[in-house]
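Given as structure tokens, the chain that follows is alone and in the form predicted alone.
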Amino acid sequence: MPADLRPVHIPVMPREVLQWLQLSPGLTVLDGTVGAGGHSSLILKALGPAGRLIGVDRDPMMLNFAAAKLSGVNCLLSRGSYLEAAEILRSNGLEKVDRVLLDLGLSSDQLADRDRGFGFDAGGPLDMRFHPHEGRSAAQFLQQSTQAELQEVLETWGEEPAARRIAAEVHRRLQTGGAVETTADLQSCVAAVCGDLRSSSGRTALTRVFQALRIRVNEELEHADRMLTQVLPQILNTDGIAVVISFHSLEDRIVKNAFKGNHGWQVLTKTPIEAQPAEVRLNPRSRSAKLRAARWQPQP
């Protein structure tokens, strides 16, 4: 990581995360989306030298940020998906953990990276992969998908009302020799359907389209559902606590249903916790964040 490269991401609801994790010295915590290490650095302080933190992230860039911020023999970082948590724990001589944190949001550092195409303001190639060498890029998905497939993605994961017309425009361009390989190319397609992208409605449509493609490329909702329903019950100690932060309704629905759909969970947050107005003013990204927490108490 270049010496002049510094993370700009601000962790969301740090006080609430610590409150609901109910940390104490000596616990073992898995941060399955360690990012730039904002939450993890606070967790490490609460755990003390006898505690242990395992930080996991799919994105090697974010893991580099975390490595520059987190240190100590009680901090272990691993590149991979949180779905691989059981294997990662075993490779470090562990079977289970006492706490799990999952922040399902996209980092501001990822959005600002011009080489990744996550954000339409940053520009760049239409990649959107958390790991730049795994799976298909967003541009490849657009090139290889049918119009019906793209429409379904925009409707299902972007909840975009103009999904049919946007999908048709993308495929019209591809079929007539045009390219949809950069964020600017995709913006042009959306603008052709939705009009001025500087307007509130235009930017909202653009946000939905980028969100839907990113979710599809990284299989984010499938990962979240499998983690919450299959992996977490395997890796949490009895009375362990999971805290999950989501940023849109599809994610929050998955978290809510997972906690309520398994009788082993004691839901601690009857309604999702949201950021306080003071935090939203300082960090607008926190506006859409919802935090849910549950304690693992499997039935004998």
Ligand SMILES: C[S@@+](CC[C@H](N)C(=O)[O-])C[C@H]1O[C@@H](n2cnc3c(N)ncnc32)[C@H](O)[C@@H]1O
The other form holds:
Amino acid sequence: MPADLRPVHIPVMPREVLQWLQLSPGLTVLDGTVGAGGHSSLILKALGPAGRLIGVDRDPMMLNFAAAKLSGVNCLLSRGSYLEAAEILRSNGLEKVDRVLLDLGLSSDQLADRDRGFGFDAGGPLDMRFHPHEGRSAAQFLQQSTQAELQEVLETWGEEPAARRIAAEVHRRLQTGGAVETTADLQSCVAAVCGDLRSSSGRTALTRVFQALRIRVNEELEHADRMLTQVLPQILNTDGIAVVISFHSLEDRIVKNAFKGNHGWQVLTKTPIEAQPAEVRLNPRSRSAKLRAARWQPQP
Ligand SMILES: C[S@@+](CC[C@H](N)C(=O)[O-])C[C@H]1O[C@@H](n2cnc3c(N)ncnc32)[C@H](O)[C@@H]1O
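What does the same protein look like in the form predicted together with this ligand, given that the last one was the form predicted alone?
Following is the full complex, with the preceding chain placed first.
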């Protein structure tokens, strides 16, 4: 990490996360999306020296940020998907944990990094992978997918009304020798269909298109669903608590359905918890956050 690169991400709903995790000294906690370590540093304080935190992130850059912020013999950091949590715990001599935090989606640090292509304002190559060498970049996905596939991605994960026309424009460019390799290239495809990108409708369209591609490239919703339905029941101790923060309705639906769909969960949050207006003023990213918590109590 360059010395002048400082994380800018502000953890969302920090007070609520601590409250719903119901932490006490000595517990073992998995932060499956450790990011720059904002939530984890608060969790570590609440756990005291007898507690233990395992922090996981798919992105090596974010794990570097976390390593710079978090320290102590009771803090273990590992690069990988939270889907690999059972193996990561085993390789650290652990089997189960008492608490799990998942703060889904991407960090403001990833969004701001010009080399990653997550943010339409940041510029740079159209990559969008959480791990820079895993799987296909967004540009490769655009090149290799059919127009119908792209339209489906924009409809399903972006809920973009102009999905058909934007997919057609991307394919027209690719087939006429044009490139869609940078965030600016993709912006100009959206502009050709939606008009002025400085207008609020133009920015909304860009947000939806970039979100849809990022979700597809990283298979984010599949990961979240498998984590909640398959991995958490394996790695949570009885009476353990999972707290999950999501940032859009598709993600929140997955969390809600996973907690409802297994009788082992006792849902603690009847309706999702949202950030207080004072937090939204300070951290606009918290506006769309929804927090759900559930206790794992499998029937014997
Ligand atoms: C919203 S940020 C987390 C911020 C963190 N809570 C903090 O306070 O700094 C989401 C993080 O999850 C990571 N991530 C996304 N999908 C993941 C996955 N399947 N496994 C592990 N980490 C993932 C991203 O790389 C990103 O760093």
